[in-house]
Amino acid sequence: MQHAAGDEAFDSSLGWGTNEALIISILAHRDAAQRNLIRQTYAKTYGEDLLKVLDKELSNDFERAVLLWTLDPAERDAYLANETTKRWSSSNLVLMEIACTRSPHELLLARQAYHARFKKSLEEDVAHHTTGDFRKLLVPLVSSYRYEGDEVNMTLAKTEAKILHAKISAKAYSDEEVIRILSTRSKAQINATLNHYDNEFGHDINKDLKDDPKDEFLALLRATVKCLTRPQIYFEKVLRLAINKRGTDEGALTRVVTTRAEVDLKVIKDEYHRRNSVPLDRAIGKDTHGDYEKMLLELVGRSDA
């Protein structure tokens, strides 16, 4: 059941010993527009930013889950991207994930939110904090504004499949043609190209990108291909690694649940269950606890609605 965005009950949850259960019951069941309205109403009524109040009242993984969820999706992507640039490492795939799994318009909104919040462009921060082949790929990916329709040029798909195969066979993984195709073509066109690659050369492109399992740029390229063509498979793997490793990777778990709950989490859950023979909610319940666990399970459950 949906409630009015400016629930009075929410007001009483802050300031006198925080009522975490009430925060979860209200925020976890509101869509992005309603959460935004709650923030506006709170600011107008109390003269304070709800996110700053939550930041003071909550702590640890629960705080992060609530804050990421409450942010507008474009603001959230800007926040995650900025956090990543400041602590960037060659094994961190968050920038690529945002660039390749959002729609062209969503990525544009994230870039605009980045401008507004950090007073500089996402592109300049990515260029400043990355180096070498990583910079060559990540800057055009975050700068991209792809065609979003279903129109596909099959002649072009065959030509570009051959270009990709030739460059990869020559181990020219960061060649400008490889980067041009992956960073500018529509997702429909890339799918057609990679389907032709598979048909023409007898195997998936990612098999050819596994030449050196320890090469982190090749890992980024493989993840880029997966995010552009099969994002739910990519996110299932992120969740599997986050939950199954010794000591849960709460950062990755929180990021996937909060960013995909209103997008495709149901499909990701089905894939997780199929791949691991355990429902995602049960896996999360086993690896987390307290208010953090309750918040995640509410968000995972809402994708069934």
Given for the second form:
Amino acid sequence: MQHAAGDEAFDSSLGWGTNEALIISILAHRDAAQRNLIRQTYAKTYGEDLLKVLDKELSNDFERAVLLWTLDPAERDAYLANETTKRWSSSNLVLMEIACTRSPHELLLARQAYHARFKKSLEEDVAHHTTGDFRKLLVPLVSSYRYEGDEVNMTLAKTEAKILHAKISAKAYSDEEVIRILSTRSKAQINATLNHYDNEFGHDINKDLKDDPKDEFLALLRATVKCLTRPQIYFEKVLRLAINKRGTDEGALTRVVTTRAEVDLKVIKDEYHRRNSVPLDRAIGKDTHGDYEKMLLELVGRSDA
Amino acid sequence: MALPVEHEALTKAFSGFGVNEKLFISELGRWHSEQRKVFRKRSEQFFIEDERGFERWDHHHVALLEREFLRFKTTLVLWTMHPWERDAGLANEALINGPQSYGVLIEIACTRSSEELLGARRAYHSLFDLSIEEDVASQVDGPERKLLVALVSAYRYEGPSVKEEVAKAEAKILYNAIKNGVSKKPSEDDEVVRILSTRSKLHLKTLFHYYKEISGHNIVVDFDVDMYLKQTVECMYAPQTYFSQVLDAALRDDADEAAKRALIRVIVTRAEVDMKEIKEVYCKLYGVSLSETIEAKAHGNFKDFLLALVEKGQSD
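Rather than the form predicted on its own that you just supplied, could I have the structure of the form predicted in complex with the partner chain?
Every chain and every other molecule in the complex is listed next, the one we just looked at coming first.
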């Protein structure tokens, strides 16, 4: 079955006019293991990497969506992370996203994939391409291998909530203690700490991180907190901003849809509908077109299955 | 009479490592009560003359005796342990012991392969319900925290690819960091920590080569002021030299317990890795073979077991 699918993809892309619809219909409905098998079978049969072939034939947003979707999750994360080392600004968010919304094991797989593909470690590239406070936060985040258990030390949660509050009140946002807590504690522990913060000080920690709306580091810090505790809320906002921008931010849109389609896109969709009073697929339909739109909608619709 | 020999055997148990079980059995075991009494009366450092008319064992020396008996068991348990569990346990123990033992963290982080260090991190989760980096970050207080956390979190690339120009540029960065070492401590310099804790070992070897070209000496010599950085570089640059020095410190007559524990640690963790090379370097540095030194300083089963580990691989 996979062999036939590989055949069709080849036929469709080899110069007889690219049959994007076929590519979409084949790839969009396969899970990661199946997509991997298609790639392997294709390579064995035709002697070329399917992704390279697609790269030659497709263009821009659609190509990028297909490329990202076809990569397996670890390779995808490595690819996205590496891209950020070549760009600026929002790249910090992508690195943080990968470090914080993947499980510790998935992050590890991404780091392994990074070695294999880029002949360097993820942390050495992130360290080399970031500076100052951003480096201080991002390197520990991508290097973390958090404990995955549910155990929580409530006394510690109280102590560390106090520490965070003290540092934030003193505007020491990039203080080592803040970085330490956010980048080394387990997610369960961080959740307990931030819940205690709310209980003790009356509001969510992010409220206290809104001092300067233009401060990019604060924005990153707030996003980090979100990703560690309520990733779906974070992703809903990314989608909302990506679609509402004058001119859609396809990069962000593609990234969120392809990386979450097999994880929690359903929850994100529900959140999007709740927050924007319009279903995600309708919003995407309004703002994108052509094969790119079709691919996204397939992936978004897929998450209902 | 045989008394001086047993006395000597018991006394010897308090210097060096381990106990001479055979001697105890063959000699002490044969004594009748009068001989034992004479022994107690003549061994003032082991037995205190109690006011109520008997010779009482000095508890401190009983504790020391216990410790020496324990070395064989410790070695056995450590040797049979999975390397991941071993490294995780050693790291945790080092953290608990405090700054004097932080060198063990550096040793583990820098001399294990990326996969071995990763395994140790996994085992740490299982053993302590915490990640190693969260424990190190929360227990280490001083300026060395940055370096130590970064080192234990590393998952270095291990392939052959190295960018020469980058290695050269970073050698210069390190060189400048040392030169400015008076105004800013190198171990607190972000660039120094970044380079030493994220770059691949091959990259660092290349970098050290360029460093020598720039500065005229080995980087180990220049990093002498900061002990944590020095050890980091030693472990990367010439691990067998580092291990030889640790062994030498452990086997010296004036070694304290912390230094002595390194004997078991190094031999058990390196026995099947690079013990052969370590022995060669040790011999070159100190003019005597490691086995000879162990033979002279250790006793009984413990000594035999260590020698077996040290000689392992000789016939392989």
